[in-house]
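First, one chain by itself: the form predicted alone, in structure tokens.
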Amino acid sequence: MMWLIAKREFRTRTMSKANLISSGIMLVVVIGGALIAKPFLDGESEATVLEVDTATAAPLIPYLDSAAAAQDFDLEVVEVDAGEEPAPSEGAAGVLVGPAEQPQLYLGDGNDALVSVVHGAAQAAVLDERISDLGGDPAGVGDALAAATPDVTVVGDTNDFDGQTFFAGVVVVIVLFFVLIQSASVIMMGVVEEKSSRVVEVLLATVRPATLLGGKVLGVGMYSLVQAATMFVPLVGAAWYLGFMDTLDVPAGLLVTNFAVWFVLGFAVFTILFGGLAALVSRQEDIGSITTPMMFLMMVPLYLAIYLVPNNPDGTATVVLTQVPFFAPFLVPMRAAFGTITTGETVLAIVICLVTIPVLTWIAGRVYAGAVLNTGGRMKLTEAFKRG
């Protein structure tokens, strides 16, 4: 029984016009957005054009390689024939010409990069031709200079901020955190429509009210799963697709899988105690008596995560709260994203999770049992527990 309400609880949600409107809403914004941001993207990512005047110039081009390599600057080298009066073409960021000691660069605007490339080509050019006029051999000395790097050791607390880690880490728990409101939302105004328009006094001649709150968690659950894979897969895509997977630290999958695990527990922790506080309210009006402390006890550990973790990601306070059911779900993905949490921290907070929810569950269901009848006004929450 408790199946075949899932299942219309899913179908009825999912195949609603409103959710399949804003579905598709969002699947255009995402990959429009993609779409129109990659000519944008790859155009700034362009080589710079330099042509280099064949008949003079020629000998600089391995130079300007090396030093635009150097530089990590991304340099495309043209040879052409500068002719009399040098100009650059279409396209080209300058034009080199004259011998390797004092070469004429001509820009068609300023490019401060391109000058230091050249002005480190031109360099060293001049430095093997000296060292092989004294006899040397350039190749000799250039491997001697790049082997003489100091050795580096940093001492003390750098406090270095990643901030390619902190945006995969704040991206997995805010669309975490809209997906456990929509699915609380969800569940607690189906609960309290029900309710005021006296069909739950019809289900629950068939069912136990248990079984009907468990049908219609699992029911939003799966609707809540299509809605987070909606909502993630495609950033995700968009993400790959404008290339931003490949200068990311944090591997996509360690991210999907932070997200699948903790959005189960998450929804498991926060959805079941929704479902059965809602009961105590018989109007929609009155949701939001209900709603504002639990929607605080999604803030806090949500702010904790964004403020807290990257801050201080190993720190007693972050590792105590990250056994805590309730913050778990926020705290665990982010300080995994910072590579700060460890097997064994993550594999507690699961197992405690799983301890968790049946009592959450057993608490959920007595109050939604004791109040889920009760047509009157507000019900307090002693009362009810006591009547289930």
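As the structure is a prediction and not an experimental result, all values here were calculated from the model. By rigid core we mean the largest C-alpha set that fits within 1.5 Å across both forms. Positions refer to the first chain, counted from 1. What changes on going to the form predicted in complex with the partner chain:
- Relative to the superposed core, Thr54 shifts its CA atom by 2 Å or more between the two forms.
- With the core superposed, Ala87 shows a C-alpha displacement of at least 2 Å between the two forms.
- Core-superposed comparison between the two forms: CA of Leu213 displaced by less than 2 Å.
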Contents of the next structure:
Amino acid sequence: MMWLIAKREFRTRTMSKANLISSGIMLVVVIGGALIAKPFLDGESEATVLEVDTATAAPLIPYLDSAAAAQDFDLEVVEVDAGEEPAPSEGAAGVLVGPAEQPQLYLGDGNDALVSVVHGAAQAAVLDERISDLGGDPAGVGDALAAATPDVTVVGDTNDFDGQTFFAGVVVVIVLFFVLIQSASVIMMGVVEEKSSRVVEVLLATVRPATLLGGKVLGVGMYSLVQAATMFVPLVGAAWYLGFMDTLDVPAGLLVTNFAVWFVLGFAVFTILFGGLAALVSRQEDIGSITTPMMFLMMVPLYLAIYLVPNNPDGTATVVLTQVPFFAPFLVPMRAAFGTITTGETVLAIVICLVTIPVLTWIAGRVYAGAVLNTGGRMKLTEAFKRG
Amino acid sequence: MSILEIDALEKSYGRVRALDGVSFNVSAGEIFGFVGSNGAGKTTTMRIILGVLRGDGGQVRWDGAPVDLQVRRRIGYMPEERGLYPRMKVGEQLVYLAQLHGLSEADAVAAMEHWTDVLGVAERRGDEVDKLSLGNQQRVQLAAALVHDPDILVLDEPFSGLDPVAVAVMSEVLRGQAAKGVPVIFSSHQLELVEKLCDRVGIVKAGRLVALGTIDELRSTDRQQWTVTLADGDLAGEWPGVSVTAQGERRWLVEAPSRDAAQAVLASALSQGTVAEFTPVRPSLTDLFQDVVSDTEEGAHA
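Given the form predicted alone above, what does the protein look like in the form predicted in complex with the partner chain?
Below is the entire complex, every chain and molecule, led by the chain shown above.
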């Protein structure tokens, strides 16, 4: 029964013209954007071509390759005959002539990174030569040098502001906020639509109010999930296609898991509650009296997650609010991004949410049952609860 | 035989007493007309039968057992305030509602096709309800009440806003359902229609059932009235217990306590002139309704 209601809810929302069109536009923009942007982004990351005079500078080539690798520089070496007046040919950044002791680099324009690579390569070549002259083993020296890198450990205040983590955390909670607020709005509009069209009386003659509300929550949940997926799968795909994923240095798996868990829990908490409350009004025009408190109830935790957590990731206020159902969906992922939440705290927050959901369902179901047949103005919450 | 019992329903909205012990029974195959002025409690009673509203007291029983969700799913209901999804197609909507009442998808589709055919909205199956005229929406609403082949029918004002053709179709459908053994309860302000269709009638006034019975039972009052019309001659005389309540030109309205007393009047009329007409006065439901409603109003004021 509930499944039937959820299915209808899902179908009418997904198949609505507005949704199909907006999803289509979104897809076209993301995919088209990625396809258009790809050549430009690739153009920047193309390998720098360095021409090397075969006659004089050929021995430097292996050193150039290893120096480029060490400096994370994308270098392509081309052997040429530089001739009397060396100049880089079309498409090349520079020409290298002369032996390692006295290399000469002719550049098309200033390219500090290339200079630095050539510099390193020449030094390494000279060093190897001298070590061999002195009867040493250049490879052993190289290994020893490579090993002599300091192992850095920061002691003391480790809570230094981490821009990238903060950014990733903020993205997760803001996306969560928008998905949740959208789902809650959809469900509220759905409840009021049924109420204002009076179809609810036909439905309630065969379905319990709690089943009806539950089916709506489930259907809208699936719809929101599909909508979020149609938004994010192309976005993530585009990011991967454009090579952004490799440059991200955040615990992406952890963030995605957190998003998934708190999407489900936050969704249940907010949509059940507001689905019930929406029954208090009879007309779409009056829905503002319900959306305003909803915005507050969702924005306060969002702001706390963005401002409180980075400044004070394990302060008392943060730790306590983490366990409050309406705050947890935003605070837990943010603290997880900062790595300051213990597994115990996360589990406790999830358990508290899971316990709250049936209680909320009961309250919301009662308010819904009490108010859903009332027509006219906005109904008082307490009155609806008593009638339900 | 199955019987729907409405037993001592009570309901208050704040200080307003909407229902004050409403009781009546409707047996299988019976068409029960529910009559009363606006706000008398008809809709409240029907909503409580459907469980859409919770009563403060009393019980609704089907086959002797309290009506639960399983039974309610077998009721066909047409609420006073019509309700369908405005942006959903007629066919899809009826199939959905049938499925909500427990029909399989195939049965639901077959039932939808049957009822849209019978009610003359078959060619509108693919249209959104919004696009239909009010009369056609009303037909779809009735189809929604019938589409799951209900065991009981509860219809709140099914005839309001229908054209005469639709009224005829709707009446035929109700008779057909009753003939199948379905108890039918409907409310209406169109009293001639109620008189024509219903086996029994209940008149509700300020939350109480003030009259209940077959139309004939309701019509037969303690002091029956008769009209006597003479073609010629005059009517004069004294008869035990009989009084002349009104007199026109060659036309008398007499009130007699019994059939025999009335016969005495007829006998003396025959002896005095040519009798053109001698008929018992049968009050119409409209007269009864007005009587009952104003009576209790006076009673309440006294």
